[in-house]
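As C-alpha cells, one chain now follows by itself in the form predicted alone.
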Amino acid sequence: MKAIDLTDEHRQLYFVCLEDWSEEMKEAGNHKEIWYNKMKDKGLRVKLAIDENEQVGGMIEYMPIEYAFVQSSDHYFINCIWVHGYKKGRGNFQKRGMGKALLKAAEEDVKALGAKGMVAWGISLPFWMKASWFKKHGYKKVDSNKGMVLLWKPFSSDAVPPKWIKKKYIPELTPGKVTVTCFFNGQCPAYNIVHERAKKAAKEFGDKIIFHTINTNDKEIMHRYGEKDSLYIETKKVTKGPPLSYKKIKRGMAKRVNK
C-alpha cells in the first residue's frame, strides 16, 4: 500500500469520491470538477492511496487554510480524508491502514512546504470524519460548534491555532413568497446533490418559491455570510448529515407554502 499524487487517470474517481458505481453521484453534476479547475492553481493538493493490486482505496483532499472556513493562517486544512468502505463498486478497504497512510503522507507534504501546522474538521459523534480518530493521530481540539469540532496539529513554535468563522447569515426574506437560499461551492460532492435537487423542488412551485444559490468558492463571501455548504428554507437550515432525499427537500418546501 502507498499515497500517490493524484493523476489524470484517476481523476474522474476523485470527482466522484471513488464512487462511480453510485447513482446518486450522478445528482451532483460537474460542480466538483469546475471547482477542482478553479483550486489546483491555488495550492490544492489530493493524494490517493493504493493497495497491492493497484486498485485505489482511499483518498485525502487539503489546501491552504486561506481558502478554508477557518480563521488561519500558515497552514493546511484538510477538507476530507475518506476510505472506501462500501460493498458495492471497488469493496471496502477500511481497516488496512489506509487513512493513516494518507494522513501522514498530507502531513509531511506540507511541512515540506513550509506550513506551521495542519487542520482538520471531524464530527463528534461517531461516523464519518470522526472528530475521535484525529485526536488518536495528535490532533487537539481547538474550537466547536454545534458537534462540528474544529482539531489542529502544530509543526512549529510560533504557529497559531485556528478558529471558526462565526455564523453571520440572516436569511432575507419576501412577504407572500417562500425563499430558499442554497450556500455552495462545489468541493463537496454530497452538498452539491443537494443543491441540485434544491433547485429541481424549487422549480416545481413555480413563482411561489424565490430560489437563492450564492457561490462560497470566493472566500470574501464565505466569510462575510459565515456559511461555506447549507441550504436554508425560510430562517430554517434543513442540511445535516446525509444529503437529504428530493422527497424530504420538496416536502419542506411544500410546508412552507402551503402555510
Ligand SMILES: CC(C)(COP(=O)(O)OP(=O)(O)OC[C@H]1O[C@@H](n2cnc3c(N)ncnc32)[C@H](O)[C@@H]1OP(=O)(O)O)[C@@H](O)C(=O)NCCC(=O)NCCS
Contents of the next structure:
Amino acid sequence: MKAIDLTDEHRQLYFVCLEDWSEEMKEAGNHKEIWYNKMKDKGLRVKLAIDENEQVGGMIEYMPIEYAFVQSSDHYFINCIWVHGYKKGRGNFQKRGMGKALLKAAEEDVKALGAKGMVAWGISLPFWMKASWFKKHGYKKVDSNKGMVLLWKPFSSDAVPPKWIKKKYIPELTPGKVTVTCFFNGQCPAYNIVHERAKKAAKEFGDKIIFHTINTNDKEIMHRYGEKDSLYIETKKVTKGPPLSYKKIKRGMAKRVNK
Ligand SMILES: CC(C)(COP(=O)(O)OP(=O)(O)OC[C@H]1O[C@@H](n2cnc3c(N)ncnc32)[C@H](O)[C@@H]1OP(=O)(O)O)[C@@H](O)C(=O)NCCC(=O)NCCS
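Take the protein just shown as the form predicted alone and give its structure as the form predicted together with the named molecule.
Full complex below, order starting with the chain above.
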C-alpha cells in the first residue's frame, strides 16, 4: 500500500469522493470540478492511497490555510481525509492503515513545503470525521464551535495556534416570503448535494421562497458572514452534519411556508 499524488486517471474518481457507484453523488453536480480547477494552482494538494492491487482506497485533500475557514497563516489545512468504508463499489478499505499512511504522507509533504504546522477539523462525537482520530495521531484541540473541533499539529516552535472564523451571519428576511440561504463553495460534494437539493426544493414553492446562494470561495466572504457550508431556512441553520435528505429539506421549507 502506498500514497501517491492525484493523477489525471483518477481525477473524476476524486471529484466524487471515490464513490463512483453512488446515485446520490450524481446530485452533487460539477461544483467540485469547478472548485478544483480554481484551487489547483493555489497550492491545493491531493493524495490517494493505493493498495497492492493498484486499487484506490483512500484520499486526503489539503491546502494552504489562507484559503480555509480558519484564522491562521503559514499552515496547511486538511479539508478532507476519507478511506472508502462502504461495501458497495470498491468496497471497504478502512482499518488497513490507509488513513495513517495518507496523513503521514501529507504531513511530510507540507513539512517539505516549509509549513509551520498542519491543521484539521473533526467532530467531537464518535462518528463521521472523528476529532479523536486526529488526537490519536498527535493533534491537539485548539478551538471548537458547536461540536466542530479544530485540531493542530505544529512543526515549528514559532507556529501560532489557529482559530475558527467566528459565526456572524444574521439572515436578512423579506416580509411575506420565506428566505432560504445556502452558503457553499464547491469543495465538499456532501454540501454540493445539499445546495442542489435545497435549490430544487425551493423551486417547488414558487415565489413563496426567496433562495439565495452565497459562494464562500473567498476569504473576505467567509469573514464577512462567518459561514462556509450551511443552509438557513429563515433564521434557522438546518445543516449540522452529514447531508440532509431532499425530504427533510423540503419539510423544513414547508413548515415555514405554511406558518
Ligand atoms: C478516519 C479514517 C480516515 C481512518 O482511516 P483508516 O484507514 O481506517 O485508518 P487507520 O489507518 O488509522 O486505521 C484505523 C484502525 O485500523 C487499525 N489497523 C490499521 N492497519 C490494520 C491492519 N492491517 N489490520 C487490522 N487493523 C489495522 C489501526 O490500528 C486503527 O485501529 P484503532 O482505530 O483501534 O486505532 C476513516 O475511518 C474514515 O475515512 N472515516 C470517515 C471520515 C470522513 O467522514 N471523511 C469525510 C469527511 S467530509
